[in-house]
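Just one chain follows, in the form predicted alone, and it is written as structure tokens.
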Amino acid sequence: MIELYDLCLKDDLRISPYCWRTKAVLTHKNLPFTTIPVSFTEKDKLAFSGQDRVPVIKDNGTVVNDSWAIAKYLEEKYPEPKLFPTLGIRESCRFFNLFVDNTVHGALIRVFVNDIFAHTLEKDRAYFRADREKRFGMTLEQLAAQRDANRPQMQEVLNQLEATLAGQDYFYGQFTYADLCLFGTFKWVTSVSNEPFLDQTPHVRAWWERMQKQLGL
């Protein structure tokens, strides 16, 4: 049994992106595991993978941190079904990890920030707060005061995959890590808000419903 240490707010809700997307791995390689979950300020809980952000996972003695390599090391160890199932998508999915880390995200966290905040625990939220306000460089509320005005950014992103979606059922044309990817950033959105963020974008919505469906997640 992989252990995968996760993310957690209140009322065992989890958010992570990035320990979703390892959810998914390990969903679409049939691989069991169970979650030891972490809040924002229990980093100690992290001190044996020799840094402090999640997601981790143990599998029998293996200690992984980073989604990322966590991915990798997964598809060399179990190798099927794969994540990558042709020559050269590794590389083309590395890129598609980047641009939702930098690109989909900054136009996302913009506009529902505070939604998460919502359900942060009491003893994580002036943590959450401090790193956040930091972060974008004015208070929370400042930030909730401009969730109108942020919105048409985040659609703009949304329609760069729409696009990329039209005529296809994935992100490559065939089911890959790319697909798994985004999956987690979309169960951060939605585990959280109400925001209708998918609603002037059929193919992505369509896609997205189809992953939720296939992974059972």
Given for the second form:
There are 2 protein chains.
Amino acid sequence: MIELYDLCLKDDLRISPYCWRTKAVLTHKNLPFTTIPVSFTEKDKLAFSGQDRVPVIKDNGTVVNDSWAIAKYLEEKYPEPKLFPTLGIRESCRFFNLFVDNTVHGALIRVFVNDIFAHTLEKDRAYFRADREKRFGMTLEQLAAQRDANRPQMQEVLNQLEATLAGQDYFYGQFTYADLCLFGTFKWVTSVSNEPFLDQTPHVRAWWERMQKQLGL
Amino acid sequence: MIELYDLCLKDDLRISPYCWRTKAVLTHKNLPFTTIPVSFTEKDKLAFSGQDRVPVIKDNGTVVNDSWAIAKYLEEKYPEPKLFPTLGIRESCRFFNLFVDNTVHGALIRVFVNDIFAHTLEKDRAYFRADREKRFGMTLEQLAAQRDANRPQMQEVLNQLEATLAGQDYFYGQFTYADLCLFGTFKWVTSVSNEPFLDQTPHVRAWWERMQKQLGL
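Form predicted alone done, so how does the form predicted in complex with a further copy of the same chain look?
Then the entire complex follows, led off by the chain already shown.
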């Protein structure tokens, strides 16, 4: 059974978009797996992987970290059902993967960061606050005050995704790893927030409902 | 011979990223073409196409507008050499196309808009100013004053492109229409500006030099 080291918040809540990508891949490929919870400050639990970030998987002694490296590893070792169904799709998925990491996460985090903080374990709160405040150059309270002001940028990115989906069921026409990348992101947001962030993008919302059903996650 | 209606600024300068996409496609497919210059305010020249935006092509009586629709039309009518080399690539290129239109252009225009204005025909300047000031909610002078402040956002997007290119020659691994989309954008910028905007992204710069050589444009 594959072991997945998975970020863990309060009440055993799992939110990491990158860990959700890996869980979505394992589920899509029907691979049984178990998770080992790792809180923000329990980086020592990952020392065996030679670095300190989740996700990490252990598959019969093989250790792989980084959601993109894990996706490539699993596709090679367990080819069916595919993540990269046709020639060249892996490289184009790589671009979508980075787009989600940067543009989508960059726009969403400024709206949802305090929802994540609210679900952070007591012992992780100081770390989370310091790390995020350094990244954004302002306090979490300042970010909370800007929440309304940051929604238009989020909506702009969602509109861009909406435009791509108009007339097709998946982001690259056919189902690919690109869909699982964004699936992870939406799990991240909806794990901590009730904000109706897809109200203005009906195609994206329909895609999100379909993906949850398809994966059963 | 295919006719292309092409945006025209001062001294017959051609800068439209979308027209450059079409010119890059025509060049890649070795299709001879001629251009009809259209300034910002000469929208009447496009009335025959039923809308008012460039690029528009006329191919033996067939009229097509919108760079994406033109790319699909040309790929179908003149399949070789290909823009969408393998199954599913057209749909994944559609995503890259929209990413360039929104994320890349959105970040670049805030740095380069005054360079474009400086090259705008006298008779188009009032239109250009009014249209862009409405879009950005500020004057061109205010945008000019923010130029330095807007560079980090541009750099962030360029860094994202740099990360994609590390280890591969083209954005989707193999040459596709995705490369021509961004090629059009860089022609747009470099047509009006000497800003060394690729100094911090050596892979993107190498790609840009290779693309210019490959297309001879």
